[in-house]
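Single chain ahead, written as structure tokens, the form predicted alone.
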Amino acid sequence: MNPLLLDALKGKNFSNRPPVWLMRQAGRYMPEYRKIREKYDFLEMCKTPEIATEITLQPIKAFGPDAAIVFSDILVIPDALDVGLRFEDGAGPVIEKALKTDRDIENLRTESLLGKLDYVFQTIRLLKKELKIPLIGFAGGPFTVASYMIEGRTGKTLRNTKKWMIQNPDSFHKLLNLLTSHTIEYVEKQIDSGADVIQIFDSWANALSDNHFREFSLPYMKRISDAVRKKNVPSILFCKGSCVFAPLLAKAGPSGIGLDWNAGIASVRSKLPNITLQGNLDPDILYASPPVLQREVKSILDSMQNDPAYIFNLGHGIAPDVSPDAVKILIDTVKQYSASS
């Protein structure tokens, strides 16, 4: 197996370049994906292990990154909780039975969801037969998943979520605790099925103030990170706003932190010398001309030169209208980089 990612997560990558993989590296920007998407809806693709396996492998075959991330979604747990999840073209996820009252939380299923999520574990097992690079499993951070369940769809202000959180913190914590328990069981089963790394996406945590992040996001991510560590598998925590929250994220005890693009990664390293850092190219740089894209990638690489605990990635996921050629240029630039150059 290509060891770069796992070495970096141990702080022991002493090769001439960092590992590279990209958030949302499998998906809508690839013509191969769109061809499949014409025949199936999004959840159907996620729930069909053979299709999810094919989609996961598409960017591996096309670009050769140093890790694969299983094709799935952070909302599979709410889907297993029967909240009426569907995906609308152009609008993203919609939850038909959005949570509105404390009673809605009481009615959520507390028993194991693993049977309903078995398609993910089947996909992981199929991928492990094909891959010669590490496989990243993942889950959504409890705050972000709770927000989708309350808002009913992608939100900008999260007003309903934050009103509930502020006005009735006890019931909000009850929801977070339930989602955390389900998530721990879910990621543990991903590991048992063959996942080599777990990344937690608390994507909407940037909507929180420092105090609210400490109360409603961080403790729950820490519980998940602790559970992963007990399985002897590395974990990566990511959220929008991670450059701001990085010192707190480090205290949660993950193997690594995925950083957005709102700070120079070398400056974050100067403050956090003892944890793996992942990131943090602005994903919009993928729209740039090839020379500009190469220059921006090399700038980050130079700033982290010879860092044994660094993983190159974007500061967020690839947008659906990005050219696959840009993705290839990015990955090739990292793979051809030498610390002596």
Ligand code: 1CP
Second form
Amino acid sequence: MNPLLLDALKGKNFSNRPPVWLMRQAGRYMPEYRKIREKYDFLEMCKTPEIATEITLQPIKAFGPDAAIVFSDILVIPDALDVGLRFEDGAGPVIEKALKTDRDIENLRTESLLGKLDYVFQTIRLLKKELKIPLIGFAGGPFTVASYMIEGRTGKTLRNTKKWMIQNPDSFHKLLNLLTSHTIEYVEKQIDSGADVIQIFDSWANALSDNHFREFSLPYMKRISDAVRKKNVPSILFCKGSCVFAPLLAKAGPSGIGLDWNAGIASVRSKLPNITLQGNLDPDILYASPPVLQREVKSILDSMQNDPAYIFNLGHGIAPDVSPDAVKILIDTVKQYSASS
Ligand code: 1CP
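If the structure you just shared is the form predicted alone, then what does the corresponding form predicted in complex with the named molecule look like?
The next block holds the full complex; its first chain is the one shown before.
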């Protein structure tokens, strides 16, 4: 198996370039994906292991990154909790039975969801037969998943979520606890099915103040990364805001931190010498001309040259209107890079 990602997660990548994979590397920007999507609903694609496997492999075949990430979504846990999830073209995820009162939280299922998520484990098992690179399993951070369950649809401010959190922290913690327990069971089973790495996406934790991050995001992310560590598998914690929250995220003890693009990655490294860092190209740079894109990628590579604990990635996912040619240029630039000493 291609060793780069797992070596970098151990802080032992002594080859002359870092591994590269991209958040949202499978999906709408790829014509191969859109062709399948014309025929199926998004959740149906996630729930059909053969289709999810094929889509996971599309970017691997097209661009040759150093890791695959299983094609699924962070919202499969709410879906298994029967909140009426659907994906609307344009609007993104919509949750029919968004949480409105404490009673709605009390009524959520506490028994295991593993039976309802079996399609993910089947997909992982199919992928493991095909892949010669590590497979990343994932789940959403409890705060971010809770925010979708409360907002009901994608919103800019998370106003209802934060109102609930501030006005009724006890019941908000109940929801986070429930989601954390389900998530731990879910990622443990992904590992048992063959996932080599687990990444937790607490994408919208950037909506939180320092104190609120410490109270409503970090302890739950820590519980999940502790559970992953007990299974002897590396974990990566990602959130928007991670350049600011990096020292706190490091305290949670994951193997790596996924950084957004709000700080130079080398400056984060100078503060955190002992943890794997992943990131952190601004995803909008994928709209740049090829020479500018190459220059920006190389600038990050130069700043992390010979760092044995570094993984190249974007600071957030690839947007649907990005050109696949740009993704190819990015990945080729990293793979052709050779540290000068
Ligand atoms: O290669 C891959 O990474 C694909 C697998 C993947 C992952 C890791 C998908 C497929 N979704 C995710 C994670 C995910 N889903 C996150 C965390 C990462 C991030 O912040 O980007 C989040 C917040 C979601 C929620 C979600 N699901 C959104 C975002 C909406 C918003 O609030 O901005 C969307 C658009 C979806 C649907 C979805 N998930 C994945 C795809 C390819 C799609 C598009 C579905 C379609 O074809 O309509």
